[in-house]
Every structure is written in C-alpha cells, then in structure tokens.
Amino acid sequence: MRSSLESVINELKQLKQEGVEGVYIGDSTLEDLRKSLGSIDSIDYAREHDSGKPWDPVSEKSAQSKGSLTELVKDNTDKPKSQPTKSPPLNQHGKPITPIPDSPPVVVLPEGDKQERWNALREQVLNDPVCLEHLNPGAQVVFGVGSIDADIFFCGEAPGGDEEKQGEPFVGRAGELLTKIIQAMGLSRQDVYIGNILNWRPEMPTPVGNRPPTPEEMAYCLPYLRAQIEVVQPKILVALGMTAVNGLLEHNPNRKMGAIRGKFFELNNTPLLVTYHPSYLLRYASLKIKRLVWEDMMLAMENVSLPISDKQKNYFL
C-alpha cells in the first residue's frame, strides 16, 4: 500500500518540478486514496502503541509518503505560483495568429466620381498586408457589394465561412434570409449596399465555427467601412446585430440589444437604426422577433421615403 502511494507522490513531485500547477483527480482515485491513508494512520496507531513511544516517522522512511503528501500539498498552497507562459493563439492550421498593429490604416479617397473612389478604395482593402496575413487558406478578403448610390446601408460585423469563400458579403444562409428581407421592402440587394465591418473571417482553432471579431480586429478595419460610407453616402445605415453596434459606436457594456433595438443614433452625422442580426432570426425564428424586426425594416423605409403598402404593413402580425 505504501509504495503504491509513494509511487503516487513521486510522480506528483515530478509533475511539480515540470511546473504543473494541478492534476484532475477522478471520483474512484480519491477514495482509493482516502482508504490508503486510513490504513496507514492505523499502522502508525498500533506501531506507537506497540512500542510505547511515539513513532517517528523521520526515523523510518517507509512513513514519509504520508508526510511527504501533507508537504506536498501544504507547498502548494503556501508558495505564490509562478505564471505559465503564455503561447499566442492558433488558427485551425497550428500556426500563431499574427497580432493586429495598433496603428489603423489611413485611407485616402482619391479625386474624381464615385466610382473611381470606390474602386480605388475596394483596391486598397483587397491588397491590404493585414487583410491578406489574416485569411484563412482559400479565402478571399470580403469588400462591400450593391449599389454605391444605396440610400439603405446595411453592415454587419464579419465574413463567415461562405463568405470568405466567395468574396461577398451576407451570401449564406443569413445573407439568403437577408436578401429575402430586402426583397419583402420592394427592392434587391443591387439597389442597396452591403458590407461588415470586418474584411476577413475572424481565425478559429478548429476549421468549424465562427467567432465575434475583437475590438482590436474592428478596430483596424474600421477606417474601410467609414470610407465605404463616405462614397455611397447613404441617407440611412443599418446596424445588423451588437457586434456591428459596438464597432460602429464603440463598446458600451451598458447597451442591450433589447433596449436599442429599432431606435436611431447618429455616426459622422448619417442616422443609424439598430436592428437583430439575420443569423439571430434563424435561432430564433419566432413570430414576435420577425415582426420586431420587419418594424425595424420599416422605419428604415419611411427615412428614406419608400411607400409602405398595407400588405407590408401587416407582415407577421
């Protein structure tokens, strides 16, 4: 019994020495362990009872594993722990995802009509060094599409996985919900324009999946989606879901999606209405959430002056 535990706590110690802070200890080990050392405190009992004087354990090494457990623990809980280092985060394909730079681009719109400042721009984000450093392997950098004299700007927050692949913005399935949406007002995703806040798809460790982009990846795209603003020049913008909120207005822990929802703010003096993302539809496709949300759509169309028939006007009551 004893050497099993010694054998126990020499390789805690080991572990220790490697800079392991802690092991998971299942439910049957611990109660192994539990009757270990009641057996052992009743062969320390009958040894100092037999000999008539206490026992030592310093004396007899075979009763050190006890000790040496007690120390052990009592070591690791006195002693300030030293911090692991930490490894930069992986994408899916093992490698370190390279940091955003502090500084954000400075973007300067060239002389001449919208076009020209479009393309020119569109050039700009799709041969940004950051933009590109941070694709995922056969993936595309993801620039605003429709028309760029749109009255509705619609903006996300990032590309996802069929996005990335097709190098346009809201083509899966919240893109096809969103188009259907657009459609319900009377008009196509040409007559409107679409873009995010961010141009690639945020890294992940696993090849599934999607993640909000961090303040620091909005951050640096940011500059982009507010030039895109500024040749469209829309009469109103559209915030898709609080990730596209926080970009566009900064982060405020305080807001709720619940309590911002259909009211307007104000960026670089172009009303904004907030709205639910098109992917929240499809969790929760209720009949309440999509008559809040067309409520949204129709505020959104009496700012810029489109008619509202009846039809529409009672959609999803």
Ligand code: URA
Contents of the next structure:
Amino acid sequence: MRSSLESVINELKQLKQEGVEGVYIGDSTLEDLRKSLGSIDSIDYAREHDSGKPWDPVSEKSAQSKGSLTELVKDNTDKPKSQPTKSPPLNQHGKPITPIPDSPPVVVLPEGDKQERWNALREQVLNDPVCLEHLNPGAQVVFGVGSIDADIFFCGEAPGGDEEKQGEPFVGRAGELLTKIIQAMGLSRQDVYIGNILNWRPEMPTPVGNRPPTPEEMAYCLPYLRAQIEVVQPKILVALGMTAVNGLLEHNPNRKMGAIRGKFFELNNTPLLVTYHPSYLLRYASLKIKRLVWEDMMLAMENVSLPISDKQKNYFL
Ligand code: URA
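For comparison with the form predicted on its own, provide the form predicted in complex with ligand URA.
All chains and molecules follow, beginning with the one already shown.
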C-alpha cells in the first residue's frame, strides 16, 4: 500500500512540475486515497525529499470536493506536522539513498576555446563522484548535447529511463516529441543545445515512474548547467516545465505554469522563455495545448531571427 501511495505522490509531483494544475479525482478514488492515507502515519520518502516540508497529495479542501478539479500536491503548512519517521529513503534496490553533499561542485572552466572548455566540463560531470554514486545499475551520467554554438538552449528536468541507458538527454518518448518540435521549427537536434537540470535519473523507491529532482539534487547539479550556458552563450533559453524554471530562476512556489508560459524572464542578460514540458503534451495532447507550445516556439524563433513561414504560423489552427 505504502509504495503504491508513494508512486501516486511521485506521479502527482511529476505532473505538477510539468505544469499540470489540476487533476480530476472521482469519489471512489478519493475514498481509496482516504483509506490508504489512514493506513500509514508517515510518508518518509516524499517528505524527506521536499526540504522537510510535509506533503499532502490531496489537500483537505480538495478531499472534500467530490469529483471536482482538485489542486495538485499542495503544501499543507497550516496543519500540525506529524513527526516523520527517521528511516532514510530507499531506492528501488532497497538501499538508502546517499544524501546530497551541502556544497555544490566547483566548476573551473579551463582557458581555451569553446570546444576545449565544453570538453573539460563534460569530463568533470561524467566523472563527478556524486553523480556516479546516484546512478542506477548500468545507467550513465547524462550531460548536455547539441551545438556548442547554438542560439537556442532547451533545458529540461532530469534524465528518464531511456536517457540514463543511452547517456543522452531527451531520447525517450518526451525526447522524440521534443525532436519533432525542433524539426517543426526548421532545425535539427544538432542545431540547438539540449540540457537538463539534473545529470542523473532521480532514484525511485519503485522500479517504475519518474519523480522530479529534489531541491538538494537541483542545487548540486545547477553549477554544471550554468557552466554549460556560460560556454554555449545561447541567444535564448527555453525552460521546459516548472523544474527547469525553478532551477534556472529563483525558486518561487507560487508560479503557475499556465500564467508564465509564453513569457520571457531573464538569466544573466539571456532571455529565458517558459513553455510546457513535452511530457505534459504527451499526457494532455489537446490541440489547444499543442498550439500554445507552438506559439511559444514561434516566439523563440522570432527572438533568434529564424524565418517563420505561413505554413508554420498556421500549425495547430
Ligand atoms: N525529460 C527531461 O526533462 N529530460 C530528459 O532528458 C528526458 C525527459
């Protein structure tokens, strides 16, 4: 019961990070959730991976709202906190997950041209002991790919199962969709740069599913992402989903994807455009959402002076 509940919580967290702001929960599911919540007194894994804040997948208010649009994974900071159990969170192999060190890695880019600096950075990341320690058996550390002279730098969240096997970002289902989007822009994967907030696949207590990285994991890997941005010096950053936004910009729990997508922010004088994560499109493939993402991509194209044909202007209309 406990691990299936953890899977539900992770799934809800994942949806939230992709930009989902509500899910439909029917009466019978609510009843099941209530029963299972009553059957355990703490959820160590989710709590300890969220800066110690308690998690409540279905808030009190939404648990009362029958069969309605229910707000996702709400911090229930008003409620009295029950003491979390002290056992360390386990990965899917039953081993405790090694805590992330407090001090992030120091990145020193060598003198030299862009390629030499990028090569040195890649070498450092692929050999980083913390990244290596958090790998699933047989998995690889995942570093950014694409052109180091790219105008557009796409930033995702973290590798999934396919990416950790192949050692390359965005090669699974979400990656195939991102590749199609890039092609629809008249580009190829080799013309852009694709990176992630995290360089390894976040460990899970169950063999299936993904979870968003914790703030500690993100803080550890961010110097590596920032260094990639420094080397590539893109004209625009495209943040795919909320994890990318919160990693690249100052974390703000009040941001809602629906409100910030299609908007420009700034990171060290580089414009940063926010859009939905491709996984969100895979889950909610409505024409309306596809069009919104496409409008965001046209904004990115405009920003880097890429031509936009009439045919492209009319996609998904
Ligand atoms: N999702 C991401 O955010 N990054 C990947 O590399 C793959 C899926």
